[in-house]
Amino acid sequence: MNAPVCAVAKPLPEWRRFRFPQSLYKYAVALATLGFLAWSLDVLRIDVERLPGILGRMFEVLSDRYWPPHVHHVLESAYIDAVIDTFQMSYVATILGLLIAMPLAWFGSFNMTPSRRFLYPAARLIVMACRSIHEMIWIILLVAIIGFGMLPGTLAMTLFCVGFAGKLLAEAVEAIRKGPVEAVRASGANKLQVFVFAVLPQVRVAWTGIAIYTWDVVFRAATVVGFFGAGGMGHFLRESVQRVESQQVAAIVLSIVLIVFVAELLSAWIRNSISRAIG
């Protein structure tokens, strides 16, 4: 005969002292945020109460003005034509974007940049202003100082390549191990070779796959400069819109929606092959 099986007995819970004070501040931090979000939603004359209809009037507008929508209007060789103008953009400019924003993650980092004093505030000086300032912004100032066409717009996705990618590289270079740099160190190399031989292999995956990332955020980006005049698939979006052509609008906005859609699948099976390739 078998012997009976104990049952393993759970441990009681820990006990705490209950603390007052602490409590209080939670509670007090939860009702002043949702008062604050009441007050906000007064201020700013938000009807909470057509919310619920909202769904239903917006089937109604989509179905009565943009539907059917025009797909031979997307067909058609220029919109193609302006398609392939929008990835060699995002692409020129994820490039152009990339190659500034690597010495600048580098110059960016605390822990490994070659100058604390006068490299690094520059560094993040320069990723800060590139960041702080949307896209869309940047593209009304090029084609205002340079003219219309595709130069203010790639110039414009490589400041904000720069911004968004200088940030997350300098990230990644800042959450490094400190055990294979004092190993290098100890070799006698200098601050660049320090960087190549000991940050970057440690590195290289996180900036591949902010690289394509950073792309792929381009490219949707992309998609619509041309509606401020720098050229692409936006410059039909801004056509249709001012003729009021409901219709192309809506083709136009399913094909970006298509080309991201496919663009997201690309950089995601490109992201896995290299990190296989390279992990």
Given for the second form:
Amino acid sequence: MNAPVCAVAKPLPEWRRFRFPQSLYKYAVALATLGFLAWSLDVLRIDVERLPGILGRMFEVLSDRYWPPHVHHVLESAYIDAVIDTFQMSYVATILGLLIAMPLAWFGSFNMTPSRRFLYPAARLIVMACRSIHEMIWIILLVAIIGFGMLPGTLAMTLFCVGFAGKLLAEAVEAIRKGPVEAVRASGANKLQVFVFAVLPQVRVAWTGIAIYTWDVVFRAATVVGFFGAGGMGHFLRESVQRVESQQVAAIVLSIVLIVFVAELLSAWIRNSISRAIG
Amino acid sequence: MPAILEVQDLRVSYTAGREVLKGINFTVDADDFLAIIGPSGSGKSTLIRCVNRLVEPSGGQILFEGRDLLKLGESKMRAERRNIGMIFQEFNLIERLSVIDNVLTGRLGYTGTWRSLFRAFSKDDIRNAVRLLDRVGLIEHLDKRADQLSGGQRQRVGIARALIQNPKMLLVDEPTSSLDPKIAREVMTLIREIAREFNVPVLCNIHDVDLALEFCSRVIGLQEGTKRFDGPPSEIDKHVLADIYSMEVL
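Return the structure block for the form predicted together with its partner chain; the form predicted alone was the one displayed.
What follows is the entire complex, opening with the chain shown before.
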């Protein structure tokens, strides 16, 4: 006969994955989530039975009113000028926004900020303020203050860019290796020198990627800011919508989809080739 | 020989009430190659980082050529750091910069902010960087990116970076623990050679007792933040090691 594995009969604790208080919390959370969903559906009067019919109706409306799109409308030089305007607006806003966001990312990164007591909270506050106000609200505000045109659109996109890129850039700084920072500090370098020599080389690739991605997102937003009076192609969208020129609207929406799609492909391709070249 | 560094009653606590260093006293003379040995967590690395204030001590005095470093303001301390070269365990090179740019970062303390933003180091600095890289045997790798080098080569870049500061003392933090035994001895040999050549004392943190005994002129034994031994390698025997490491050494 084999010897028993446990020679001494010691009482072993019984192990269960969920024990009393934890299991209660778990089920309470699940119940609350589902309960809130049911309540919201009830309040919103979402009639689940009508949902399948929507696709059919959508097709009907599209084919009746929006088809065929007036493609020649988006090929007119006025519209093409507006596309170029939009591109320039997003470009200027991205560059301005990044120039503001880069120092804010330095000040607002917990590990590298020159002053944890003042600059860090100040930079975080500015970035958060830019983020917490939606870009469309910035536009409505700025159009109200400085009137119609490209300027409010560019400014609003700049603020959006600061909020968007400021956070991502700072997160990249917070992920660096500490060793090179220590080495450069040990040589007697000042804080700006430490940032330029120990931090920038480490975040160069990430920051370039973030910059291009930011442009891509800013450009997408810029295609519709004209709807609120801030210049660019969105302005044409608004005019066509107001005149109920549905086939023009269709052409404009299609052109926006296409241009944004191309911009995204372009940005992804540039990001990839850059990270391959300097990664 | 006059002492270049005099550490008195040095105390560090990262969290209030728990001291990592509990009142350390020692001196480094101008011709010393001083090793600090001790078990992991004994405070070796903290001790060495206090000297150039990468770690902020909570009490005591650090007299460097008679000046108390702990009393200096930020910009004066930066100026002092130029006199103290440091070599690191993980080399701490900036991997995406070239070998020569890594060495030139050792001159940042002497270079104005505007010039350094454009990496406009002086002609003398550049000549010096090339000369030092030749001295450590890396003259063919000037333009390579630091992350293309092997471990031993990277540590040589680290040594050149410390030397270009024109230091009056070298702090060396576990220079060999990221290297294999053969490369480790080569690096220690190189550090000993340059210490003589450039006439700088070395304060070196090292966990490998055999290397410490072979290369160093004096040894300090640290255990849980207190000094247990201070003397020449010849005085270190089984009992001393047993005391420092609080274990039976076979």
